[in-house]
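Have a look below at one chain only, the form predicted alone, in structure tokens format.
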Amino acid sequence: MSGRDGRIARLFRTWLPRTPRESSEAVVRNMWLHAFPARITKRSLSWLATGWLGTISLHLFLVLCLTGVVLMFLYVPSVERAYSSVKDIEYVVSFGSWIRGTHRVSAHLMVIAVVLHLVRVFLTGAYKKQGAPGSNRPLNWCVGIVLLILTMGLSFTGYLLPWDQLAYWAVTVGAQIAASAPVIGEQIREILLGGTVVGQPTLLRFYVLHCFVLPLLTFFLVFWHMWRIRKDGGLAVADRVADDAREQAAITPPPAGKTYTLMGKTQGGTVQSSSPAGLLQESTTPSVPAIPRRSTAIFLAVLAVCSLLGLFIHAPLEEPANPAVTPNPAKAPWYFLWLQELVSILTFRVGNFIVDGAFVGGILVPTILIGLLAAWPFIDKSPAAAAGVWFHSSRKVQNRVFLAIILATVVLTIIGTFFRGPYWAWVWPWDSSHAHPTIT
């Protein structure tokens, strides 16, 4: 083998290894590999285990990034151009509509892979403080949680880009409900627009948020949120195969061991170094080419959807923002819609006192929604072997009150897409007797 010859062998080595040495040596001289551990279990690589919805989430977002900056180059962040810039990038730039209508398709689908990702981390228990001594699952769900709720403000701060009717007026209800929070309502409003009023300054402000803070804030987030998988001992479906290993080999196992990666020292055992060496080998499978090869194709199969869905779901760009005629409805993003819902529900009359709807529905609500959800995992007492199997007998209750929210937060946001008209009035679909009016 000549030289040149050998040199590409040696690359292309560490992500086909031939044995499962070279595996092993793929995942600690490779830096993107070294997040891996050397062998993972055959459970966790299952399409049923995860649904790998935590890749998935992470290949929209990386489609996200990769048409966002080709917008960038296109787009005129001011209340002068930003209109005109998103007309041109529709209709006058070349593929310019299919790009943007990726764009938006990929921001959907992120929002809803990442809440069906914590709702099957939900509904697996795999957020149990369980696994490798020293691990701490609770900490990596509620990273899960923020990265949820950056997922949303993502969404929202680009809504308000096209500068159209649409995105004006969704983003003052949205900034309605933020200011409906008591003592620092009106200041939450005002450094969310910088002023008291859509303009200039939150235009600029949901663009520098929506390019940079944001996206900077998700990359951090999310490989620290890879990296306290591995740092936990792994998947939590990987505990089965700890507990196997021991109930086959009735063994106790080592004390808790030390593994080093390039994001730095990583406490306590995996089910690696706590299993027999012969169930090891049948149970588990050389990280390298697995997870690459796996990861690859989720991610061609997700930028061939986003893309496809792109060239026939146009993203919608309506009249130009003005402020001095208001949509009936003005309805919030499609992800808020449930809080808008809610909003109009617990507006209601007592005697002479009216329930503040907007507090109740669009702040209370999902702040005692947040909390439950990052204590959950202090509050769960079901036992260690319910940790990564779905639908275990001993979590039923706590499990159908989650799907109960989830369920009815679906079928709050159905009913403020499609059941709700002029004035907030109920209407059906099917009925286009229903005009939507502005208010002038």
Ligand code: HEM
Contents of the next structure:
Amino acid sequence: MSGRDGRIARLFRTWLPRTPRESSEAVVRNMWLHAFPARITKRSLSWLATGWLGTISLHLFLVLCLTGVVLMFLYVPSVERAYSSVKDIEYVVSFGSWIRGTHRVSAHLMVIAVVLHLVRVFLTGAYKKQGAPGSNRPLNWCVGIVLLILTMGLSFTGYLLPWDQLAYWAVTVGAQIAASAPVIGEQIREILLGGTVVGQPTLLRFYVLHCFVLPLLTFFLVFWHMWRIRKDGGLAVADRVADDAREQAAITPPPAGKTYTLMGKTQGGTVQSSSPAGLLQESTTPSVPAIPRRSTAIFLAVLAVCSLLGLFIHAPLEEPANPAVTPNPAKAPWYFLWLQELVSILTFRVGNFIVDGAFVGGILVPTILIGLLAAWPFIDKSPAAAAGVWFHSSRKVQNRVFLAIILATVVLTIIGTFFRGPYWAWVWPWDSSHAHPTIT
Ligand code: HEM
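Show the form predicted together with this ligand, please, because up to now only the form predicted alone has appeared in this conversation.
Now the full complex is given, and it begins with the chain already shown.
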């Protein structure tokens, strides 16, 4: 087949390769498979190596795009119509509540999956620079940090769109925290809101960011992220496979009992000896069909889980946004509640001096944490041989500190979600007297 037909066939190739050679050819010829190397280490495919959390994050993003496009057909980004269009989706449109629930559940799961992916990469030290030419894992780690910020941004901008009390006040709280940044805080708030309060310009900005700018940025960055993995010589765990092969080749004696003769003239010992290349060949497998098959299975599983959860967990819809009625407490979205908790803990008075918790908890702490994360590949002095290894002994202290910080954010998020009532006072989760009124 040649020309146009050939190109179309290459987009939708349906056959399965039968030999390693055909597998390699599939990668070379098919545009979609170009991102894969011809062979991949079997260990990179294992669940224990990565949990496939990056792939799960990617597929959650795809489910979000699919369900989001359907919602876009029905949603109207104006303060007069936004709430009623979401109410229609929820109560009038066939399957509307299910699509909305699936979108919401996938958004929450994506935040969780991306954070777990970051934790996995950190604990395996997979951000370390390796010797391979062109490899730059620290760069890919930093691309990952931007993806984390984009994931939060996607979720936060989507939060305002239903234009209910929950949305309005969560964004108001978020904008207040942003405004506490020194010097440029007010300007940030104004750029974010398109004014000093949440209104029509804010809704339009959040809509454009949520439906176009952030998804496009995420898409291109994910593409770059995956391409970098290829440029970095595969996952960090693959480097350990190469090391193991070299080590084994050095210690494995040549297999006994094999002899050769040179056309019957000269007899001698074996010519077969273990070579790193041979052992490496044994520990790898053609990436096609292994990766597309696994990736498709993960996509279907992610879609099934999200749509099942979307059936049972309905996205909330409170009363319409009302700037005159401030809910008490006004809470940020759940993934920012650890910050809101910090804001409340760190606001206190020392004599006449009031410590500004909004600045410390809302700006300083997250900026330091993100800065530290970005710089970590250069601060971590563990040996290159520790990259790709879970809980390597050379990273014991840093792993403990990292896990303690993650644990603290989880505990603060749980407290902020379930244990805070009016005036941010402590309440028990089973005390329902302070629950927000929800339209049913
Ligand atoms: C939208 C968010 C993200 C997506 C879709 C994504 C996707 C992926 C995928 C598919 C992989 C291959 C391994 C795997 O499946 O686990 C991967 C690896 C990697 N990711 Fe991400 N990622 C995201 C966010 C992040 C974040 C937040 C970080 C860290 C700050 C990060 C850092 C890395 C690094 C360093 C690797 C290479 C790991 C290794 O060599 O073992 N990624 N990512």
